[in-house]
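This document starts with one chain, in the form predicted alone, laid out as C-alpha cells.
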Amino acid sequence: MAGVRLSGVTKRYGAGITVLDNIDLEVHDREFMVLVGPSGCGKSTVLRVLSGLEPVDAGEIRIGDRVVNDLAPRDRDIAMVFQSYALYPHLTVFENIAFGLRVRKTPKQELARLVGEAAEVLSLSDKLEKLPRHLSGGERQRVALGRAIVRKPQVFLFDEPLSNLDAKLRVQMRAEISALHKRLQITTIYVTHDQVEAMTMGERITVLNGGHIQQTDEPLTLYNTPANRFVAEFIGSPPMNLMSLTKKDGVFQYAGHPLPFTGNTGAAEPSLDTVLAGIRPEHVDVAEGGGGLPAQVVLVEPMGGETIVYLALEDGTRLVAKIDGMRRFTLGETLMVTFDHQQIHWFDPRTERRISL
C-alpha cells in the first residue's frame, strides 16, 4: 500500500489556461480521500496527472516512495475507474474482469484464482457468464469495480463512477464502495461532484474551486468550519444563508434593522464594522409572531421529517429554513425569522475568509 503526494503540481492547457495551480495534498496510506468542486474546478485532472494519463508542468507526484513524473501510467501502479463502465459488449463478466491480467500474461491458474476473489467480493459469483448488456446498471459498475480491484493496486483512482445510475442504485453503490474500500484498505482517491457523496463516503474530503485547494478536513469539521466563503455555500444541502451585517452602536444590523439573534448573545463576534454572517438553514427558526425580521413563504418543499422553506425578505434577499416536517406553511404567508447567535459563521467580506474570534 502507499500514500499519495503532489507537491507544487500545476497543470496548463494552452496558453494562459491554468487548471492546477501549484497545489499541495498529501493522501494518507489506507484513506478514502474524495476531492470535491464544481465543473471544471480541477479535480478530475488531479486523477489524470496522477495516473499518467497528462504530464504536469511544474511540481511532483509521488505514490508511495517513488516520485512518478516519469513514469509510464502502465508503472505507476494504480487502477482508475471510470464514469463510463467501459466495458467490452462481446465480453462475459469474467473476460471483462481477466482483461488487464490476460495482458499482464498471468498464468491461468492464478487468473481464474483472481477473478474468483473479485467476484466473490463484489457479489458477481452468479453473473460471470454473462454479457454486459445482460447486466443492470448497478451490476455493470461492479464488473467495472472488479476489473480494477482484481490488480491488487497500491492506489485506486474513481472518477465520478456514480454519475451514471439512479438515485437508489447511487445510494447502494456508496454503501458498496464504502465497504469494499474497508475490506480491502487500498488508498482510494475519489472525484465527484456530489457533495453528499462527498459526505457520506469520505474519511477527509478535499474541496477545489478554480485549480486551487479551498480546505482539506474531515466531513463533519468542513461542515462545522468551513475555511472561507465557497466552501461554507458548497458544502450543506440547501446550502449556507448568507447575510453581509453593519455594525451600529455596537449591534449588527441587518438592511437597517439589529439581527434577531436567540441563543447566547453575549458569544463573542468579530471586531469589523462589516461583516457576511453565514447561518446554516437547520438554525433558521421562523413563527407567525413576535420578534424577527418579517419574510414571506416562497416555496414549500415538504421532505417528510423536515420541510424546506424559502423566504423572502423584505428588500428581496432569499433566506432558507429547514424546519420541523411537522409543521405547516402557506405560500405567501409573513413569518418572522430569527437566528441561533450561537451558530454563526463570521466571514470577512473582503478576503471572504472565516473569521477566527
The other form holds:
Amino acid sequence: MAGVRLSGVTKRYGAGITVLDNIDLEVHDREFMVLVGPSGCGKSTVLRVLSGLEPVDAGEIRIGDRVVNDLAPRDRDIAMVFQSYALYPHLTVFENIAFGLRVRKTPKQELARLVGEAAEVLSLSDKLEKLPRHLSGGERQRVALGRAIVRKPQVFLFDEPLSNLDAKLRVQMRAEISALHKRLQITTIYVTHDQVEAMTMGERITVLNGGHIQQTDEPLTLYNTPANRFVAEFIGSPPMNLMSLTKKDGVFQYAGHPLPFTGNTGAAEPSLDTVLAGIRPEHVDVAEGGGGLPAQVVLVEPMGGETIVYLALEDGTRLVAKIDGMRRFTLGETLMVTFDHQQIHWFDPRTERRISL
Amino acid sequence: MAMGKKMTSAIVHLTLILATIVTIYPVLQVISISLRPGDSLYSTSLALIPEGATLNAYKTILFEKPFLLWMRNSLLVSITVTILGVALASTAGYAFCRYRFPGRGIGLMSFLISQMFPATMLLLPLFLLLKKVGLLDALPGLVIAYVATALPFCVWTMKGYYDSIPVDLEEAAMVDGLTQIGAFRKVTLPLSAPALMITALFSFITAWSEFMVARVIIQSLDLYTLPLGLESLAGTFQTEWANYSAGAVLVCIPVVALFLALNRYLVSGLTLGGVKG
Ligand SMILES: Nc1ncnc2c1ncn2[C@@H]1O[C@H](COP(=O)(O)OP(=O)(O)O)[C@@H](O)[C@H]1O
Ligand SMILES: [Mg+2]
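Can you swap the form predicted alone for the form predicted in complex with the partner chain?
Whole complex next, starting from this chain.
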C-alpha cells in the first residue's frame, strides 16, 4: 500500500513543447483519484511519467516512501490499464492475465490460483482459453483489468479505460471498477476526459488543463466551489452559464439591464469594473411573466425527469436552464429569467480565478 | 449486370490459367527431360513421361557426381545466411522502427537505394573487399556476400512489420515486469512470426539459388555450391541433359518444401496491413 506524490514534475517533448508544467499532486494511500481534463491536456503523460515509460525533465515522483524517478517501469510496482487495452494478441486470456506473474516467476500453483481468482472476480472464468480477438469489447476490458489486479500492485493507473465501450456498458463498468476499488483498496489514479465519470467515480478529482493542475478536491467541493473559470465550465453538464457584468452606479449590471440579483454583488472586489458571474443551469429559473431578464427559447431538450431549455438573451448571449419536471415550452416564446442569487459563482475576468464576496 | 460479372470472372480465370501454364510448362519440361533415357534435349514427343522413362539420371547425379558435396555446401551457406539474416534483420528493423537516432533516415534510405542497382554491379566491390579480408574462395566469404545482399530487403520487411505492432503492447509488457529487450523477445518477436518467415525464406532463397557471386568468389571444386555444380555439368562439348535436369529438380525440392511448410505464414504475412493488434 502506498500513496503517490508528484512534486514539481515537468515534462517536455523536444525543446518547445511543455506538456506538464510544474505539477504537484498528492494521492493518498488507498485513494481513488480521478484525473480529468480535455483531450491533449497531459493526462496520459502524467500516467506515463508515473509508470516510468517516460522520463521527467524536472521534479520528483514518489510511490510510497521511494523516489522512483530513476526506476524502470518494472521496478515501480504499478499496474496500468491502457486505453487500447494492449492485450497480447498471441496469448490466451489466461496467459494475458498470468503474464506479469510468469515474468516474476510465481510458482505454478499459486499462479493458477491467482489467475483463477482474478477471472472469477471479473466473470472471465469461462473465457480463459480464448484469444483476445475472439472477445467482445467489454470482455477485453475485463481482461485488461484482470492483468492489472492479479499482481496486487501498489498503484493502479487507468488511462481512459472505458472510452471504447458503448454507453450502457460504460455505466456498468464504472460501477464495477468502483466496487473493485472498494474491495482491493489499492491506490488508484484514473484518467478520463469525461466529467460524469470523474464525478461518479472519484473520491477526489484533479482537473488538468494545458499541463497545469487547475484544482484538486472532492467531487462536490469541485462542483460547488470551482477554483476558476475553467473548472467551473468543465465540471457539470450542461455546463455552467457565464455572464460578463459591468459595474454601473456602484452595482453590477448585465447589458444595461437592472439585475435580478442585487445586494450581494456590491460586495465583490471593489477594484473590479467587470466580473464574470457563473450560474449553474439548475439555478436558472424561467417564468412566463414577472421580473427578470427577457430571453427567447431557442431549443428544448425534454429528458423526462427534467427539461433542458436553451435561451438567448437580447444581445444574443446563450443561457442554459435545467428545469425540474416536464414543463412545456414553445420555441421562440419569450420568458423571464431569474437566478438563485445564493448560488452564483464569481470570477475575476482577467485572472479567471474565483473571487468571493 | 450478372453477365458483366460473369465475363469479368471468365477473363480473370482465363488469364490466371494462361499464366499458370506459362509458369508450369518449363518446370514440367525439365522434369520430363530428367526422366529421358538418352541425352536427347530435343524430342518430338510431347508426352510428359517420355517413352522408356528412367530414374537413371537421378542415380547418376546422386552417386556418380559430387552432388551431395554441393548440396552440403549449399545447405551450410544457405542456413547460415538464413540465421544471420533473421538475427540481423529482426534486430536492425526493430532499431529502425522504435528508436530515433542520428543516421536513421540515411540508413533506411541507403538500404532502399542499394536495391536499385543490379547485383552484378556489386560483384567487383564484393570481390575486392573479400580479397582484402582474405575470404576469397571460402564459404564464409560467400555467406557475408549473401547476407549483405539479402539484408536491405529483410530489414525493410521487419521494420514495416514492427511499425504495425502497437507500442502499447511493449509498454504493457514493461509495466508487467519486463525490460525493453524482454518485451521485444516475449511480445514483439512472437507477433512478428509472419515477417520473420518472409525474412527467413528470402535469405534462404537468395543464398540457395545464387550463381554469379558464387562463380566469382569460389574457385575450389570442393567448395562448389549447387548452382556452381550444376553449371559444371554443362560440359563444353557435350551436355548430359538428363543429369542436368535431374540435378535441377533435386535443387528445387528443398525450396518447394520450405514454401509449402511456411505457406500459412506467408499468406498471412502478405496481407499484414489488415491484421492489427
Ligand atoms: N511523444 C510525444 N512527442 C511530442 N508530443 C507529444 C508526445 N506525446 C504526447 N505529446 C503531446 O503532449 C500533449 C499531452 O498528451 P497526452 O498526455 O497524451 O494528453 P491526454 O492524455 O490528456 O489527451 C499533447 O498535446 C500531445 O500532442
Ligand atoms: Mg490520453
